[in-house]
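Here we start with a single chain on its own, the form predicted on its own, put down as structure tokens.
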Amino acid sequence: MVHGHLKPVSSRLTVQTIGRLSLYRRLLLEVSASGARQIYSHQLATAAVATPAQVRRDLMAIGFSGSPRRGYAVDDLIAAINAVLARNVETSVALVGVGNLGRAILAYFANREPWVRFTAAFDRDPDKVNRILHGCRVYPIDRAEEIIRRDGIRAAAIAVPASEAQHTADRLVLAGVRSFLNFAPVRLHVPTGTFVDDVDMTTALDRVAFYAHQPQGS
């Protein structure tokens, strides 16, 4: 029996909400693997380090409701979040930059997410191209526009030096990319309607280092 139902999503979800939904999905998959079939908002909130009210607001934002007595049906909620996060359709992603970071990205995601796959990688180093790394073929950067248009790729990860990042993004936008995961330590300027998620590891490490040296309890 399904305890919970999905209504049409009526409002635009924020980036923060999408991030929390992705976290809920990962936690729910762990719960499902343990054999649990129902979960309450306070249980999901505890695992996500959030509040029950925040969890309920996020699920209401995607039109999913539960029962006060039985909570949420875990598998139904996973399916609802999958639908919102486009996990029910395959998304092809391109990678530009097959250095140490780029290779680590390919290795990490290889066979991890069946609905989001790196299907093409690009680099300017002739020693790195015309190879298959972790299931992804590496092409010369000069073929980026051709391959992206041919394969209908709309998402890309940029793992090139800061000096090359903007030019790379410009090329990919013209080829049809509309969503970026940016690992370069520079802000990208992209057209309105194009999404960029910056992964600034230097800034993250600066925060970690700062708080590591703060007095305990401050």
Given for the second form:
There are 2 protein chains.
Amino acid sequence: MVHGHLKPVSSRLTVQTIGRLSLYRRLLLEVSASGARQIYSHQLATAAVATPAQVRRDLMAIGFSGSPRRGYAVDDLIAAINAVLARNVETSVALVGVGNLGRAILAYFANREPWVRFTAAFDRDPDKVNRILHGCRVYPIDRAEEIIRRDGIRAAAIAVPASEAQHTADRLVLAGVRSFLNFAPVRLHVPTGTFVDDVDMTTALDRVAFYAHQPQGS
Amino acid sequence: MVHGHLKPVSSRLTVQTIGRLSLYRRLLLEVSASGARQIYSHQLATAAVATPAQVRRDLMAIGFSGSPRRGYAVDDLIAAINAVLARNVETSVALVGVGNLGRAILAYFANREPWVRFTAAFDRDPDKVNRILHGCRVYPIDRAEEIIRRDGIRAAAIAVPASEAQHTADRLVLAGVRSFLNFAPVRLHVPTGTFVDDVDMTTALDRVAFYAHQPQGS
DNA sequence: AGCTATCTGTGACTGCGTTCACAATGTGAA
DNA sequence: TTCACATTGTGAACGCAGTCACAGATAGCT
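Next block: the form predicted in complex with the DNA, after the form predicted on its own:
Shown next: the complete complex, the earlier chain at its head.
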């Protein structure tokens, strides 16, 4: 779930399209590694569990063209997506909350997405600070504003308890963060122009439990 | 992201509504604990970062009525949502993949959602099996079909590497699982009537990185 | 060189989730 | 008891993401 008000970035680059581009890139990297140099929209669509028209629309949105009867050039497409998604620069992300979940996040993303790096983590617990976890240094939460400003960090993952999430977000916004990956099972109130992507495992689990009880029929 | 084709469960119980009901319930439990007995749609909407009309439509979808000038009865509403979401029974969920992420999931949900329980976990690694993690026993992956069938488990969380996710899902579907919480950064091909809720942290992080670079203006 | 098959690019359309707006309701105050 | 008004319930309108369907393009085959 995504919330937070944003004007469209370009003509037709919606949040959904951005998400699918991320998926396409992952799939294309595998395709490229397997040696294929061209790919059709219907092949990419199958891999992404989408429709060919959807794929073509998404690529149209980033101004990437293929050629009839040959499809899209895989490596060029990867480069085009890289240019759009990450502006070809490494993005620094802060992590707040180094509990079970926070540590799993650091472990999960270590060496996974080269264009994104967790450069600083923060926690309230004095026992957790001043360590280095998966290449990310943990600082006391009180130094968050200072370090985020110093390093020009504009993105942050929130992995604190639900009761502290809003307060944490407020502080980060003031420090200059405009884009949140929110793992807390609450919705954050943020100013216009701030992006929030909720990764709400609680809601997801409730949904899964609900549909587990539905009658088999399609 | 949710995929997998499903006919509407009831008249207007969409996937989105189910998700919001889960959120409402969490908020209402806090409200109830704080002592309030009635709540207005606009109060619930503010807490959920939604609109009053949205809240009223969702409650209409589960046939719950309030009264003008007094709003909705908090405890009755919680009970109504419980009845819809979990059918008032405990749901058993299997976990496949007991790596960093899988263990974090078990820790995260231990004692969090009383109506959902991870009753069995599976892993390929012989070193990980036959332990009990956060109240959940870990079995070798080869016993998955047997145990899922034995316990009538219909929901599963997938926390295996991307390359094994599809294969894992296929086996689980054959064993009777109809509802997936997919943490692997791929889209699963599943038969009609099977539900998949993707918790794709990779895509989410890419989105957050993208919007971190967008100009401040709303 | 011409022809054909098949894929891309895109205007138009569709369906659906959300929001609007207002009639109906009934509560609490005087 | 009456009145006033804040809140609910919901038909209708809206907007947008996704799909359709076809014109345009081009590579390969004969």
